[in-house]
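Okay, so here's just one chain, in structure tokens, the form predicted on its own.
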Amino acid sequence: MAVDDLETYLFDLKGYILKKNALSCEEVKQLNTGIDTIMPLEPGEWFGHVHAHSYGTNDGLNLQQIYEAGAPFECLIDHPSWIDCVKHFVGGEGTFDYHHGSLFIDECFAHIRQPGEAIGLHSGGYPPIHRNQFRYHGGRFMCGQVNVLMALTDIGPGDGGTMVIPGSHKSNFMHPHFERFKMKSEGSSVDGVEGAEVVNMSAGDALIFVDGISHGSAKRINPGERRVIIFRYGPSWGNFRHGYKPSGDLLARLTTERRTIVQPQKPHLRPPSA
């Protein structure tokens, strides 16, 4: 699905766009059923090649390597609702960056947030880092990482929704509240940060944002749980954030296009005797 001029403008201006109904009701149902099959799982435990992970800051549970959880999750790798947007904003087509493929997923996980949980403020244009860079130069985007956050439950007021500071991906200064609300503060959230906005979503919506934007979440105060899936895309020469590797079974099942995104490296060249 081609990126239109308004999406390009808003992504450049705000650092994110929201795609309504990116996933069908049936897709959302299948993904939630898949997560139900995995749960309950405690941090450090495995379900096949899916690993339960937490930062230990009361931010919720991550099910890392979620594309290992079956066909409904594999379909997210190059989902037509967002893959063209991701390629457009990561950039590199027609350049050396494409020599091993177009993209690379350095992290993908389902995230489950319970009442009282939140994640603090992180990222932003300052201080600059390679992975989070936002750049537009020579008529093309060149973003170090573009995230797709898919809502599997409705996320409204009190549900612990994602919060962003629009335009902060271009900031030359650290937010004065950063230290007070940063990610590693126990139980911190982005509630009360001047300039931050909550992004309300319906199940099936997808939030596409450059990782360089300052973001985090509100604290969930409602009963129940918030469920999202996040895929982080970058250039094909990237590497895995946490050291996970795709399983051989997954690679064997994937289409050529999906395998190129999950493992873009060419086979190692060795002398005949090696």
Ligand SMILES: O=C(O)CCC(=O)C(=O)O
The other form holds:
Amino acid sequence: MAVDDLETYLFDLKGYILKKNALSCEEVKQLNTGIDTIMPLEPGEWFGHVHAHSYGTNDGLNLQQIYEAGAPFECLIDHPSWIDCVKHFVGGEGTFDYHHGSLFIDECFAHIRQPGEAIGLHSGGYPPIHRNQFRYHGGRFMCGQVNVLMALTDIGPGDGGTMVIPGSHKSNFMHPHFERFKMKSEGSSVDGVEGAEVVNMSAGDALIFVDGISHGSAKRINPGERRVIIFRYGPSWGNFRHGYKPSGDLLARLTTERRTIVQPQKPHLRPPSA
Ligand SMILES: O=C(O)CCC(=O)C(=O)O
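Follow the form predicted on its own with the form predicted in complex with the named molecule, if you could.
Following is the full complex, with the preceding chain placed first.
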């Protein structure tokens, strides 16, 4: 699906775009059923090749390597609702950045947020790192990481929605209140951060944002849980964030296009004797 001019304009201006109904009701249902099959899982436990993980700061539960959880999850790797957009913003097609494909997923997980849970402020102008780079130069986007956050439940007021500071992907300064709201401090959230806005979503919507934008979430105060899936895409020469590796079974059943995004790898060149 071609990237439209308005999306390009808004992504550049604000650092994110919201794609309504990116997933069909049937897709959302299948993904939720897949997660129901995995749960309950405690941090540190495995379900096949899916690993339950948490940062331990009341931030909720991550089901890492969620693309291992079956066909509905594999479809997300190159989903037509966002893959062209992501390729456009990460860039690299047909350039020296192209390494047997133009994309690589360095982390993918389902995230479950319960009442009282949130994630604090991170990214933005501080600390400056390659993964958080936002760059447009010479007619091309070259973003270090573009995230696709898919809502599997409706996310409205009180539901612990994603919060962003629009435009902060171009900021050169630390938010003056960063220390007070930053991620990895116990119980932190983005509630009350000057300049931050909640993104309300319906189940099936996808938020596409450059990881360099200052973001985090509101604290969930409503009963029930918020479910999202997050895929992080970067250039094909990147590496796995946490050190997980795709299973042989997954690689064997993926289409070539999907395998190239999960594990971009050129044929190995070795001397004949090796
Ligand atoms: O959970 C959220 O809504 C925010 C996600 C987030 O902080 C991230 O993807 O880095």
